[in-house]
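Coming up is one lone chain in structure tokens, specifically the form predicted alone.
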Amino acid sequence: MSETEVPRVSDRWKVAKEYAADVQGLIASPFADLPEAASLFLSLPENAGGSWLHALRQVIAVTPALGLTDPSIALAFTCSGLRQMGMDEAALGSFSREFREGMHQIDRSRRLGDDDKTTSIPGGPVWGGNTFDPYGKQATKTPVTVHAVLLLYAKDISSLNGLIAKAEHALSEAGVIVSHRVDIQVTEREHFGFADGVSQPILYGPAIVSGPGTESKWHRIPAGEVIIGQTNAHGDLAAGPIVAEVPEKPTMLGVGNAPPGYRDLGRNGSYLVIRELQQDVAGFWNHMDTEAAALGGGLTGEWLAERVVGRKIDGTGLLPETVLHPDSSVARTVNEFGYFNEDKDGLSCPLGSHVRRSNPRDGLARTQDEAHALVHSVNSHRILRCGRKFGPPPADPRQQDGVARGLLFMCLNTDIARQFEFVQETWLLNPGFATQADEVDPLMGPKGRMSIPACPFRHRPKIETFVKFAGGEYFFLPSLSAIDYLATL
């Protein structure tokens, strides 16, 4: 690796050997070297128990974080899925409230912006966990109920199809149906054409072996932000679910951080957030062209789109030229910067752009001392993304072709409220974010105005909504020993 190259995320850290056999591989790697993948969303029969897991594991095995394997598999469960398998209410009550309520519960839906009909596909989201709300709040029911998700990754389409066939046969024999399926591909560039996955957190801690390029203050987060049972950004052990010990029923679960009389079900697991987002590519680019032309001055649709996103199309940060290395091939990898000293007023990267909202770094600070402290605060809300795009790339991004495409957003975190939901509600959808006035995220939020600094007057183009919610849920991604336990239900 030359000194001008930045290591891939998977090269920067890995799970330590003593944990790797129990941690699911998806936590350690997005399996970028396995370009073909499919997400099979499963619906279980009544009183399913854990026997279907036995049948499934006869033909495929969930991948541990020991290293890349071809194929690789991940498995996660919704709260309604665990209930369908027979987990008792006391154990379910030890999961986080967000997981138990589900993404479609009325209060959570409001926080995520999903109660605005313009941000969802016509007719509303298609799938979710349809979780029973223990607090009696109204929840939106989706036509398709999902109890678990099986993520399959392979090097080529032939291998993937063979893997899917084996899994579907075993599941069908156990009475489990694939109620929804999304075929996904590696997301180096999402469908609007922007480089993706540029900025990811770098984990550290006793469960992590650090690689090159991990000294960054901008992206380092404790392993407990992603792995349950490890120390998180607040210096606490990331909390997870527990189950009561049953003397006559030996279990493979360790005591971990559980109190006396209980076993640690959550240890070495995580919470997986999945949102299926449809993208109207032609609508987006035609709208960018129209709004840019209306601003005048020879501005292009590409210029406006880059300010909506907050990065150049090739992934380069929207920063003053003095910040970027003169070699453009290196400039694309520049990610070690703050906004306070480099672009405090948003003259290069607008304050309300998507990238600046989703990770404000030190940009919300008022003083230099505040800027230093704010980095740690912001990093306590980071998420580890592992999503992929679905659908073929458009032949012409400005020509409607009627083909469904978008992003299967996936991220890992141990505190859904403090991490994923905080980013969505407090940063992306906050109309007063960074001194903005009645403006929300121009890429992911409902339609509205966006402020772009200019001289003598700022630009305020109207941005429509071209990313729409089609379904989603909160999942528990268990450790391999926890999967062994669930198979005994």
The other form holds:
Amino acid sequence: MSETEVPRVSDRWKVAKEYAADVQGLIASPFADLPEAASLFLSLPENAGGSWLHALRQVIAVTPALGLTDPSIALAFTCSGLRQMGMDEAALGSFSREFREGMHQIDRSRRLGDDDKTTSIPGGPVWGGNTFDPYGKQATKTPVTVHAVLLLYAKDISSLNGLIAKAEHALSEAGVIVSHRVDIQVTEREHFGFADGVSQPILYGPAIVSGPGTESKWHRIPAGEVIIGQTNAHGDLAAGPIVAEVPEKPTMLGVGNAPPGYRDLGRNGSYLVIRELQQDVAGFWNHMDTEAAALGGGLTGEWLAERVVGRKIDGTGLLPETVLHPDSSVARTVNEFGYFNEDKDGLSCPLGSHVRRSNPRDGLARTQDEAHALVHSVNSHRILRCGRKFGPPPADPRQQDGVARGLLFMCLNTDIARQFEFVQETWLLNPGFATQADEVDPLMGPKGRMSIPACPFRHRPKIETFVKFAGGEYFFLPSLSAIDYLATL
Amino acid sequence: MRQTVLSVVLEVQPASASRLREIIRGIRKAEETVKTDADWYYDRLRHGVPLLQFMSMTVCEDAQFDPVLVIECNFDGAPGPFWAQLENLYSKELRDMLRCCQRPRGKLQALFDHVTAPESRAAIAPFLEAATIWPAVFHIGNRGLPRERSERETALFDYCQKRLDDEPALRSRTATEVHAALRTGALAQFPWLNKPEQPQVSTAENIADWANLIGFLVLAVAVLTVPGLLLRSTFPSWLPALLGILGTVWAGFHLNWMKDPALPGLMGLPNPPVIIFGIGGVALFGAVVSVGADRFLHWSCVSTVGAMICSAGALLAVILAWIDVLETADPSQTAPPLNEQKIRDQIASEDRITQNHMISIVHLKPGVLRAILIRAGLWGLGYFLRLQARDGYLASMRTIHFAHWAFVSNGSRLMFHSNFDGTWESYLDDFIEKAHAGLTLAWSSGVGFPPARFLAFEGATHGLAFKNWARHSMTASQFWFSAYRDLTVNQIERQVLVADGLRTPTLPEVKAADWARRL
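Can you now output the form predicted together with the partner chain? The one shown was the form predicted alone.
Once more the chain from above appears, this time first in line as the rest of the complex follows.
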């Protein structure tokens, strides 16, 4: 598939004018035109307040969704960060449970599959928010405590370095430490070599100006799935945090959807999920080769890897040839397909492959009548991905070079439980997903069998885990006015 | 093959509630630590009560009621043998538990005293059987599949998987040959493959299911038409016709005819305004027939039938309008008080195995019409599900093993139990996105439920409000048992298909290929 066939997210829709100056640019675009980037994970001093944001603002400004600018900047906070800045417990209590508890809360960690030693890096994840948990058991402590993340994007490495130096200087003046840093890039392929980022939801709603080619029934989701305050897929206004009005304090926050006596802190913001995932490329490919050879029949490592991922290496869907190359007309956009009519039994794209688990489209339907309703249901669980890769691409994918590389997975959503966690738990790690038994996502899950439907009967190789969790957290990505408010803390 | 869903609900002496919880947790602890030769997890219960599929024991607290002890049981066969097996295993614990409960009044009292007296050795099963609360409506995912059969078929399924993994040479054969090869080996190890299984739904059950639904519909029609019959037999024909038309017109004006915002169609039915027009039409038609047949043709029989039709249409219209009156005035709890600690306990107990469990008790809204409709609604829904949901699917969801609703506290509260595959979040989202009408119908009579329309519309579609409402009504069970910790509803049905295939001596290639896809 060539790049032109699937327009980039930013080409398909824009944030409407009256919202664009307040919404962070990262929501509207993953800044693909700015290939060099760094994520600076920040630790704040005790009682940090909001003044460090003033100091930071002197040198760099968070980018609004007004259009592409070089450089671009995004900023988000963990719950422990907001607490450290002095936000009161009542306001913190108005954030969603997932955000308040953090990704490493003991039950959440279990449900996300992060308590499994084989799916985390040796010694366990390195960083997280270390959120204080007044109820239940204490979350697992990570060595590095992250209070906020500053994402910097630039055209080239030298301007990025300049930007980082400026930011670091201003931050250290304010007593803020960069406690963890991941340099990230835009690459055409993820490190295993697959074309990535093909399927992205397309937003619509009053806060969105839709571009051409956005009628797709497969990918349209209401803006409230990504932007707090807008209508979400369940027809509700996406809930966000509120703060009590204080008469003597400036009110840069609008009333929005807040009840009388409160201001809307969440409006035009979002929740940002970040997971640092290390990839063992040589391990993966050598394992694919070995397992494919064990299957016999001349199957190659590439063949198996494509089934594990659920797409061809070039990003094309694994669908019957008749679908991909219809005899008559011009091939339709390759991402506009369902599984129900084309590949119900998974003979082309295995039912348990990573791509099919991440977005089952209409594949979980039992009848044709259900198929349409099922797409609607599946689209109530989509996430807007904006992750990037870290580490250099491997010179030889089958040669261990000892270099750390992987994916800094990032996604935006407004209901972490119904979107990100649902995808992780109900689709990726669900051992009973789509008529399967005791199998999980072959790419992300712990090692296990993976059924690949075939004639006369399925293959069932054992797939090990080569993607490991190294750290992560849930962040609140505030609107620009909310950042102004936070600076007054 | 019969399966039974029931629960026992007893009021607890408030001061003994924590002791009761400790006893129940003690049973759980013993089950989770006692090791035997085979499996160690809940082994004693698994082997001691082979009829049991799912069971929970919970002490539920409520600000308006004393705590209640709920024992929920889902098992194979009739209650007698099950209670005997359970008592045999837990006789001491059950007696101690009952001693924490309040002495019931009425006919249960003597039995209770007998069982709980100091040093008593009296059988507990008769009391539990007598104290049983039957569900108002229930759903069984794998209907007619006893646990014993699922266990056999699991072993067979695993056997087939192992052979396919270990014998790559089979890959070069046709599906028919693969089937034959597996069958030959399986027969030696699983001789039961040669014996026929009991049908999942027997002919007698099938007839009963149909008879129940038809009987229910006939009764519903009778109830709606009887007023017309009575009026017509006592008064001249214009009176029932006039009353019917007046009722319909009132209902029509109240519902504002077509101005009502269109609601999404329910299970293929047209939108409510269309239904109301239709019902109004029926009432008018009945009135015209009744008066016309009486005045001009002097056909008294036809006139009576007309009056009955008019009565049914008018009553339906009036009931719909009355429901609307009630629903417009219904307070809906937008922010149910969520006890964080309680919710943490629930979350900590969830997602440990393939299935999850939920128990919720809610208060019911007052009023005669509501009381009648919720009972009739659940009753009819139950008969409908017995016919409709036989292959594990409830609408497009195939995740529920056993679920039921039952009235407790003398009909003032509604209890819900479910044993389902996957996470609580995904279970509720399934309902919100795919089966909200049935759920709203069953739950919209609960105090504080998100605003519903005409009993079955909206309600559960208010995703977040509905989830909060459901969460706050739940309690983490002190004890919950699943007889098969890693089988989904789907997998149990899949194993049935695999076993059925192997029972057949030879399969032609097309059928064999279809069969092999299940492996």
